[in-house]
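So this first bit is one chain, no partners, the form predicted on its own, shown in structure tokens.
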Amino acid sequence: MCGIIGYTGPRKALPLLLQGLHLLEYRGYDSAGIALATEGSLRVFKKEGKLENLEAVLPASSAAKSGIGHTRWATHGVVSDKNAHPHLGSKGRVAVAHNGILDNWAEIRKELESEGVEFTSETDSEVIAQLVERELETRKPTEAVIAALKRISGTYGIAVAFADKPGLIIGARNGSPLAIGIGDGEAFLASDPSAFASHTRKAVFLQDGDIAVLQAKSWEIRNLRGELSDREAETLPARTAEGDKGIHPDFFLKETFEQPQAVARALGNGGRLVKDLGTAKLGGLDMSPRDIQGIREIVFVAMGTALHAALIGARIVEAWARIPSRAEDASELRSANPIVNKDTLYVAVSQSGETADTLAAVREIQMKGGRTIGIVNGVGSTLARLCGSGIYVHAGPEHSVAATKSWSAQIVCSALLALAVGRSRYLSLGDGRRVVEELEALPGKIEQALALKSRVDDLARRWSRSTSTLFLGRGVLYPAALEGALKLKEISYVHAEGFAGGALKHGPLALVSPEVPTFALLADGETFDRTLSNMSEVRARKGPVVAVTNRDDPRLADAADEVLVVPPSLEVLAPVLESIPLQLYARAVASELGRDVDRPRNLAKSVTTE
């Protein structure tokens, strides 16, 4: 979603921002603005669109050494120059950049016009600005800025800069996002570190309720109570500040090949598997055998690809664990009063970990007494404090909104846990040794599954202008399913749907014909027989029908139109290998149709707002 950047100190500030704003982009956007402040003044260059529009109005250069900059993500009014942040306060005293949702905007904005304060926006987030801007009459900036937010209510993660104190920037965060960046002299303030990890890795993650102050050589954290908070910073992995397509024309193909090596960190390069014992060691579970053996239940949460990683992560734990296991859309869990139980574990699944919905399932949970636990590739996010124990995913930053390496980084974590509970309790020496084996595998299975690539590129081209496109599987193949269909749509805006195959005579077959192509998953094991049966059905309707498949079985050239085979595994591994194609399809079909395969229209890489 939106994304803030934050610049002071002795360098020029726009150069820095307009750097942080491109390394912002992956959030999503439909406009974005700068602020430049010099002594008694700011000066704002804001347009809708691309970065390009924005650059093309920014002056050849600025001395100005501080500033905010914003790439936004409508809620509140239409896209448009003046919707886009950062917004002024009428007098031009203070710039306020903004993300999050404010819900009781009207009636202040309705307050600040009676005395007759001109707004020049229809956002939410102009509000602050007007705020703080009254406020500065009576109060200097922290205090100001303290007083504003105690008017409002909802969702925030804001900066703020003054026309009066060009060095001074002040941040605040509840519910979205924000972190400091502390260099030699000079401070940063971003909603995603990776906006300044390439000029600092030393870092402070704001909390909800923190006010940060910085100036080019301090910086400080207060409370709404105006209160000085204890904060020690914290060193970034080196992996933050990556932001290179390399060989690749788009971040989508680079993370998508880059998937060997991300399971293979979310497996500790090999360090938490234990061969001799056939487990896995997650020291992050901060739970003992016992522990586990009083786990009665699993239940997954989470939105979007991560729900789907974790449906096959819950089918994973019921086959090696042989405990009932299910996953929640988080969306739908957080407002249905859950039965919430004491020996349940709750994993929470996200790859930002700042989903929003995600997080306030969590929050519901523990409230309740639930214990949880997450499965988060975002090191230092608000899931992972929330969460306080569970697997950090290691998949590396991942800049293209759809995401790819992630989900399959999250899918292997979810068999870790598996693999852990599993030994624990019901499998034996023999099976968790033939498990870490696979395991150990499945990077190189990766590798030998992508270089189906060629072959998808030419499924593309034949089918790229096919107004819609059916994705069918059974058993831990059908969340498969469901995330090839979701990759399809988000990035090429074809219509796409995933269903479980025993679900084909109940609607789908309606949609089957000969423009129409099927993508069928088959895995060795009991549903393939079943599968290769609906594949039959789609076909005598004359639906061209790809089967994805780890078998190589004779009778696929008869129910299929083309057949691609990745390497054999486990079926319950199946879905990290054969989503492979499903990827390199999506990104092919966007190609074909000329649309922006990092950068899907309407969509952010983090919903970080209900």
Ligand code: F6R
Given for the second form:
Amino acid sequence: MCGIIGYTGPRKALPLLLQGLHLLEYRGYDSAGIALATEGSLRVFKKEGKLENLEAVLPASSAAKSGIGHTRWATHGVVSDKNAHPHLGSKGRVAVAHNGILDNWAEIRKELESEGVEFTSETDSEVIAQLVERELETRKPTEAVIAALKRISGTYGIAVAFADKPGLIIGARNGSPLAIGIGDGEAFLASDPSAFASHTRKAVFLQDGDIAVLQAKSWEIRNLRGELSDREAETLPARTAEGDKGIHPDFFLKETFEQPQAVARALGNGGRLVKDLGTAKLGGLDMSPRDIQGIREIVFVAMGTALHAALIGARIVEAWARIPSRAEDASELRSANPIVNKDTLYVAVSQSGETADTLAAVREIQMKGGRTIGIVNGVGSTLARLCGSGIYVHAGPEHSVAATKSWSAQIVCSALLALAVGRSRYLSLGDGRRVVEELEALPGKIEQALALKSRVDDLARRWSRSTSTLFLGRGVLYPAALEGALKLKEISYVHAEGFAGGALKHGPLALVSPEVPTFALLADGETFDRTLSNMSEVRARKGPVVAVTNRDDPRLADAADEVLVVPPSLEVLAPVLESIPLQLYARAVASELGRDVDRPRNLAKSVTTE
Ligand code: F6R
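Next up, the form predicted together with ligand F6R, please; the one we just looked at was the form predicted on its own.
Time for the whole complex; same chain goes first.
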């Protein structure tokens, strides 16, 4: 959460910083700010709210050739102009942008205030600016930053600009991602390299404890003792042409419609499927068949939508590989002092690869000797590096804060893992080949499910003002129901709940009323008839019901007000197809209610604080 950008070089910094902030806005949009460094002074512009508000107060142009910018997701201090970053030291000699949370900021603030330093914000971050400025009295900039960082505890990614050294930008990382971009006679600093990737693909990802000292024509990395660290720059993968909304009004809809391609890429465009052996080939897994056979249990860890995908992944593993599998909320697992078994494979699932809770869980597991792999979309992300091996999701960049295409691609990657493990154990050649065929057919079936859009739009017009919406499903469709509810509440702010069909009579039935629609998810298989009974129970209490199904059964017409039919598939893959109308519904309701679909209130795309 929070995005940082920095630039130093021969070009005008302002448009480059602004462009970077636009690309980082997914990390937070409570406020934004820019500090421009010119000889002897720092000019800071900052504004509460989305980037448009900052743009309205920025000068039309500025000659400054270096500066830093920040887009905020508030932790300490309310959302306001004065709490927006960058923060200036009280003498105006230093500007700091910070992503992370400091633990000991209150005592440092008290100490500085007793020395007469005047604070202007309520943030924890301002202490960094004040500390660096105090250290600058007696030290050079790099030493001053190091001395300040030695005083603080907590997480940080920071960018520091100096009034007296306008071409100098210093970055430092402890727990919050930061990368430097090395251009031709210019350098960038950013929380996510996509913020500078259109200018340079040469990047260095900072590690915890790194201090990056950037000037237009030079860069170096030091540690907290001030010693130089050897670091090689790496080349970022070529950028995909997915950075704009194209014909769509928002990224959410665009990314929903990109799911056929995202899933095809997750399948390696066929390259991850081995048809004749009925299995999956996963080069990044770095496990021999013997290693795979030694796995006694698979535990997924993730948060939010990725957790829902992981819950489905665990069920697919049990179905195909017949080994125990479960998915755990990473934040809960981490704090539960987990018992880590050496025969268990831990799979961290994440779109961004930067989710703090998921990273913390992986570190805890690794510290206890557990084997971890990642199912990660963010190439080169902290999680991908931490795990070292796994399956890249390859869904492509996801700009909308609410996840869509990463969700379906994560399920598919979990299915590939289940297939590879299953085939090395109990899954027969015939069953493996059937799975391969079904996976290959998935992108085309998603395409067909997307054709439900206009019917879903009609439903949204009818029910967008509902006080609540319920989602129910059984088996693999239970996590899909949870995801349907999450998507709706997240982007439309309509209260929604997902629950298992079996739980209906144990409480949620009390919520049913003519004003509260229920989406019932059904798939051809063992649970179909029981979910059908749930629908009758809801209708008997005058609750409107929408059936979302992969089996067009004549009984549905009597048990539902509307029936949305997606193409048939294996039961365990039905969540991918049945989520399509749910994503479209959430988006249609949000748009009926005039919400900012891509940037829902209070949220940010990467949750980099615990
Ligand atoms: C919901 C959503 C979040 C994320 C969660 C984990 O639409 O996007 O719930 O799924 O914050 O994020 P990643 O996948 O980046 O670890």
